[in-house]
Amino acid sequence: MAEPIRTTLQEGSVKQAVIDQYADDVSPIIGVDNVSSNHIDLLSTCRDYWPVNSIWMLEGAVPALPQLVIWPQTTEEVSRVLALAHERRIPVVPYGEGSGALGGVVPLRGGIMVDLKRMNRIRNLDQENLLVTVECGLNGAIYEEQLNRSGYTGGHFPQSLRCSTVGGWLACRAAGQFSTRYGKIEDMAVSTEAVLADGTIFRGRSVPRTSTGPRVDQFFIGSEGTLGIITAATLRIWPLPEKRHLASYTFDQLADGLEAIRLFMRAGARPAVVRLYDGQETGNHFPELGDQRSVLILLIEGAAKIVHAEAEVIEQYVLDHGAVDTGPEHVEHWLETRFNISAASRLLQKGAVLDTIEVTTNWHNAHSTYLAMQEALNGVEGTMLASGHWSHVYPEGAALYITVVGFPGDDKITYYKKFWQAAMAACLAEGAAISHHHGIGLHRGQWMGAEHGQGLEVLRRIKNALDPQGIMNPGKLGLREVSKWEK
């Protein structure tokens, strides 16, 4: 007989018989060839892209295992197998396509692991009014693959768009690389359907804009499976556009491209792609252009008329900062390379730890907030990189990605820990905030409150409500402490 995987993280699991019973009962509900306690399903659902997952993978280790997987393919029945477990107090953890970054998806207590891949249909395409019903677990590729084909694009290309779903992107607010004119998910989300704890199910109205109180369908979007399921939501899709326009200009230091930025979005271009690399990043991807400069890379499309205007008002702002022109090629490299992760891979398999912590600043302490986390970063005994770059930038800041990796030796998980209480705390104090888009996880929970202050127990509140029984996700959010990965 195999030997037992290690887990790494488990608080608990359910008594088998009650697993068990209840995989007899919901099998007829959604048949039984979707319904499985298989060692193969229950570890391929088990983690995400965490990084300190594929350490402790290396290491013939995981964080944790649900103790079954299913595979609802319809909203009703997603309602009847979480009220069953919402009766029997199971825990439930919704998955995607399991690209997150910060442990969102392990199943802290076991239970049950539910798979939302084949509920993967777009239901409806309203081109008259520039939207579309999707559902949750349509994997991102294929669903701008399926807009493209009747002309449309649904604007949102996340690094993870082929290993990730729609419902994820909702779960954890995300953010695409064209995020700068189309916007995050939630600038795109007009409407969620959701499947509460006890299997109510709520359809928010597909209306533009309202005044009939708070939008309820709007507290699942970056909820993470915390207070339900998202079945599926209605988005905003724009037409293929007409033309585009790449450019790349350099800088010899770092404040005026940021500079340069903030004043071209303040009178009001919106490219949809802003890249500005900090020195050692530019040498890592554009080797061409060395590390003495930065680079700022741009894509503008839409209407051939407005992209060659937002072009001329681009580059009288970069020009005027003292950029120089590099060109459209860099920007056509970074096309080709956009999706690629295997450094990373490579890197990991050689001893590294690394990760892109990716927080938000406002334009006044961007550049502060970048000098401030990788100073603390660099601090941390066994950091060999700290390097950064901003997109996602908007009228009143930016997102700020750092990238560290270190080789610490053999105690990982220790070093793991003091850069992120690093760059926190660096990040915090310079008064950023603590996600852009990868959201919060299993990791980051530990300083939800430092990000929210009291706004962490209304929340704590409205998941006592929606969730009374606990069920949804636990560890999730910083809703909860998560004793064996926090102590």
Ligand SMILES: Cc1cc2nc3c(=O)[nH]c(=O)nc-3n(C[C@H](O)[C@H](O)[C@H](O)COP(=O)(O)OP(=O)(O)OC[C@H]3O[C@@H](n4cnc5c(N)ncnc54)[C@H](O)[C@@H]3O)c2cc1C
Contents of the next structure:
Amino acid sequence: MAEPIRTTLQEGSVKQAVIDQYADDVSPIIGVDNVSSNHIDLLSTCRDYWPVNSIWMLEGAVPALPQLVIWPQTTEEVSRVLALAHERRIPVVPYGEGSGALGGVVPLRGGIMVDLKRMNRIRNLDQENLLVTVECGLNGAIYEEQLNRSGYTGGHFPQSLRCSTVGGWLACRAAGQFSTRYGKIEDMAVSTEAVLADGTIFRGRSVPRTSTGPRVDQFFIGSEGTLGIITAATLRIWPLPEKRHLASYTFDQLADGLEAIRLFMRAGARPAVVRLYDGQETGNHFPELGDQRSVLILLIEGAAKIVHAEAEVIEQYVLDHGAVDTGPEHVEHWLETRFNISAASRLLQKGAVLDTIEVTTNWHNAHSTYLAMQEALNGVEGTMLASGHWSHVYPEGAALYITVVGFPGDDKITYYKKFWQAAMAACLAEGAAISHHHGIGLHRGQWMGAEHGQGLEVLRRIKNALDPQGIMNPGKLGLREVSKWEK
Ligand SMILES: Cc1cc2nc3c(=O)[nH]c(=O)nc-3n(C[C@H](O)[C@H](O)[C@H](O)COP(=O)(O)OP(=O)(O)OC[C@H]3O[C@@H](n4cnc5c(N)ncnc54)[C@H](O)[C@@H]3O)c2cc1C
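Since we've got the form predicted on its own here, give me the form predicted in complex with the ligand too.
Then the entire complex follows, led off by the chain already shown.
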């Protein structure tokens, strides 16, 4: 007989008889083929891309196991399966494609994984109003391909495009690589459809704006499965761009690059892609440029005349700050390699611990936060690399994205916790926000109090009002302590 699978963070589970009864009762609602307690299904949905999961997996353990996986196919089915779980107080975790970076899908108390991948239709393409209504489980790359076939783009390209869902983007407040022109997912979502813990269905209205109280649609964006299940959304789309302009420049000083970006954003330019890499990352991603200068990658797209004007405005600011024009080919290289993360797997197999930490800075602390976080990370024994780049820029600031690689020897988990503590302390001391787009999940919850102050209490009250039994994705978003991880 096979040995039971070792779990590291499991806090509890539901009595097997309750789960068996639930499976019997939901089978007629969603179809017996859409209900499974097979080991392979429990294992495939029990974790995400949180690097700690990989460390444990290589040691033969998983963080926690669900007891049942179900695949509803309509909003009405989601409503009925949630109502039953609510009545019986069974924990529920929504599951997209498991590309979350912070343990958001880990089923700490067992219960049911609601895998949403079979809710994958585009319900309506409204070309006159430039809106698409799409179900939550549609894969990101397929969503974009389907829009492209009709002459549109969704404008949303997270690096995880090929392994994430539209619902996952909304649940985590995702940001794509072209976000400076098209916005982040919350800017694209005109309305959402969601099911609350007790089965109540909420459907927002797809009008451009209302002054009718707080927008309930927005409650669900970023709620990471703790307030309900987002079943569909109506998102903005754009006609495929007429013209695309690629440009790259290098700067002697990183700070000069940041200042040039601040100024062209202030002047009103909105290139789709803006990425400024420090010397280490310039050397890693563009070896032909060496590691002594910082490269700025720009992609401007839209109507030809506007693209031309934006390129001119931007060039003036970057050249005024001592930039050297390095041509379009580095951007072409970036476009070709932007979804490739194979280097991470190779490092993992060599015994490295690695992660990425994205935070939000204003312009006044953009450079100092980078220096402070880098110093803090390099101060942790075992760190081999703490490099950074900025992307997702705004008139008021930018996202700072740090990559950490360390070789700590045997105690990888202690090292992981130490470098995150160091990085988050430095980020908070600089007044930056602890996450720009990966969200909170399980791991980053421990800093939610420091991030929000009383705001966390407001979030807890909303959670208690919408999910009084506490069944929705327990232990996430910092709504309570996860003692097995945080101690
Ligand atoms: C290599 C890599 C690159 C990445 N690049 C980016 C990037 O560029 N930009 C970015 O923003 N993120 C990025 N991420 C993070 C991740 O891909 C996003 O957070 C993504 O939005 C998660 O989508 P998913 O469908 O895989 O969600 P999952 O991982 O399955 O779930 C994430 C969380 O959302 C909840 N959830 C999922 N679907 C729903 C739903 N329909 N209703 C309610 N709750 C739900 C889950 O319970 C969980 O808490 C990256 C991750 C990886 C591994």
